[in-house]
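Below you'll find only one chain, the form predicted on its own, shown as structure tokens.
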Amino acid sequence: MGLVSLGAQTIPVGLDIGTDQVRIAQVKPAGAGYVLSAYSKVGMPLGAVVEGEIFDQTAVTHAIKDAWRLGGFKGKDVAIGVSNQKVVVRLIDLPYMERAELQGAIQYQAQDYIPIPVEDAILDFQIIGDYMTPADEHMMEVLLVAASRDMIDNAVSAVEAAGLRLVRIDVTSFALVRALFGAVDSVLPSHEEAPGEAVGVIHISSGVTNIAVVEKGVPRFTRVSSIAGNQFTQAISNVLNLTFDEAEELKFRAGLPDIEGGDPISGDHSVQVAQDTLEREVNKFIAEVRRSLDYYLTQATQVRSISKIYVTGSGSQLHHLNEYLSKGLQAEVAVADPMHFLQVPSALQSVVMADRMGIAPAVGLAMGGAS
């Protein structure tokens, strides 16, 4: 499911516009998976993208041009993802109607479910299924997506100024699920879910964290949090009076303290302070994720637990982070593998492996256009 598809002449290239990087991936179908035919990433100037929203179109356009040139991509069609507080995803129940009828009705129904005025939003929907109530009412489950029109317009302008043609706008969380579990009708293999269980996905990038819940093969819940990698770094910078780059290096060097107390105590004062700071910030992060998952569980009619959570993203590479997440969320936590459905040519191995944890959104966007 995408937010909007404008029709592509060729398989579009996946373009992930992040806070600190522009990542671009081009794939082609190969059997049950895909071959990565081109990939590149280029750094984004500080402040050009804040919490998933473009604030400096010129800087973003230059970064896209640089990344496009670096990767040697073919064609001009691209698919982008949106991930910020101006994107709303809701699973709603409506009286059953045919898709053509729903297409017209959704404009009137949507305002009851979204905080954005309908006239200022771009809407899309996907019918998930239908069911009968105990009172014999025929109902349908609809995944409704709304995005602020001005936010979308900014993204369109930045892409078109780079000389590219935007043919697909997707929700980044949907692209993540696609990259991790495959671009098939059921995005999650059925053996992963037991009755009454769902699976979580947490993608921690530098500027935002995407949280998704996948139930019965469908991403039924997404939420975007501004607590992400840069907030962890900024907290260290503030406490130790370091530059952002110095704090970033220290963040990954120090990592989190061993939750079981097994690591030797460092004699480096800055490392100990960084670890204490990270522990406080990560506990705030876990509380936010927990609230999101609990909210979903209170709304779900059949799911009682989220037993397994897949973690990815450049901000997820903190030492011991998975142990903290597992304890705080009371779930099995595993590192996601965005390479599972992807064959990577030898010429691209080094650049892809160096960015393995950050590649998933761009790959999922490309897979959405190719599927």
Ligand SMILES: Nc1ncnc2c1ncn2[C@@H]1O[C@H](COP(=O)(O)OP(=O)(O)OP(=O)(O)O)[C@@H](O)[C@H]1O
The other form holds:
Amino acid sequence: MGLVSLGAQTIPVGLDIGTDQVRIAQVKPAGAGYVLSAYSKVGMPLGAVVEGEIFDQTAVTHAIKDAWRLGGFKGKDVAIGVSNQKVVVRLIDLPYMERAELQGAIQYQAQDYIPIPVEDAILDFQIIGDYMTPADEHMMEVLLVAASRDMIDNAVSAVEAAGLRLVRIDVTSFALVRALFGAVDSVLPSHEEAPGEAVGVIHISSGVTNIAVVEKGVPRFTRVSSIAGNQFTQAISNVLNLTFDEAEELKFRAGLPDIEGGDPISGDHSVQVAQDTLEREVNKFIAEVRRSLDYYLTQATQVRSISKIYVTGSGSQLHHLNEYLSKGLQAEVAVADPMHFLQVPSALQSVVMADRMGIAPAVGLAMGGAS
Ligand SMILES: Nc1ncnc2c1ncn2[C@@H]1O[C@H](COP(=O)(O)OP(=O)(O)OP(=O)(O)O)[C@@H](O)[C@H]1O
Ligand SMILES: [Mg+2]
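Shown: the form predicted on its own; wanted: the form predicted together with the ligand:
Next comes the full complex, and the chain you just saw is listed first.
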């Protein structure tokens, strides 16, 4: 699915515009997967992107240009992801109709499901299945995506000002799911999960966290939370009256307190305060994820629980975080592997390995363009 799809002349490059980093990935199909042909990453100045939205277009354009120069990418076509409070994704049930008919009808149907006025939104949808009701009505399940036109226009301008051609806009969490589970079309394939099972995916980065629920490789629910790495750092900075950079360094060093109490208690007072602060923030975070998953479960007809959660994102590298998630969400937590479908040539190994927690959205965006 792409919110915007124009005819691409080359395989579009995946461009992930983040709060801390711009990441660009280019892939080529290879066998059952892909090979990474180029990758680069450059830092984004503080405040240019806030909670997934572009605030300083000039700064973002600069960062994109720098990253582009660094990577040696082919062509000019790019695919970007959007993930912020101005994109909503809803799973809806509609009477069955052909794709072409739905294309026309969605404009009229959408308003009932989305908080953005339809006239200010760009809409997209993906049919994910159809079924018969007990009363013998033919129904279909549709994943409806609505994104605010202003927010999209901002992103388009930032990319075009960098001399690139935006050919595809994706929902970041769909790209993420694609990187982790492979490219799945609307027809449900057989997959490792048993019927009626769903897995969670949580990608914690800096300004936002993407939460998704995946059934048979297809995302059926997604939500963006603004509790992410930045908020953890900001909380430490507030409590200890540190600069953002000092708090960031302390966050890396302190991590969460060991849930089992196995770590020696730090003699450093600021480490202890940072750990307590992080524990409070992470508990808020877990409550937010829990609410999202519970919401999904109340809607799902066949799925009763989510017993496995894949975690990625640079912000998920907080010491002991996975133990807290596992306990708080009552689920097995696994570190997701963004390289599952990706061969990485030796020249790119070191840069990719160093960023393996942060790379998934860019890879998934690139895969979406290549499939
Ligand atoms: N070792 C670590 N421990 C804890 N947090 C870490 C660690 N390494 C990186 N982080 C956090 O990861 C976050 C950066 O993640 P990432 O680079 O994925 O963000 P981004 O993609 O630029 O932002 P976003 O997608 O949210 O706009 C920062 O909050 C940073 O503090
Ligand atoms: Mg990111």
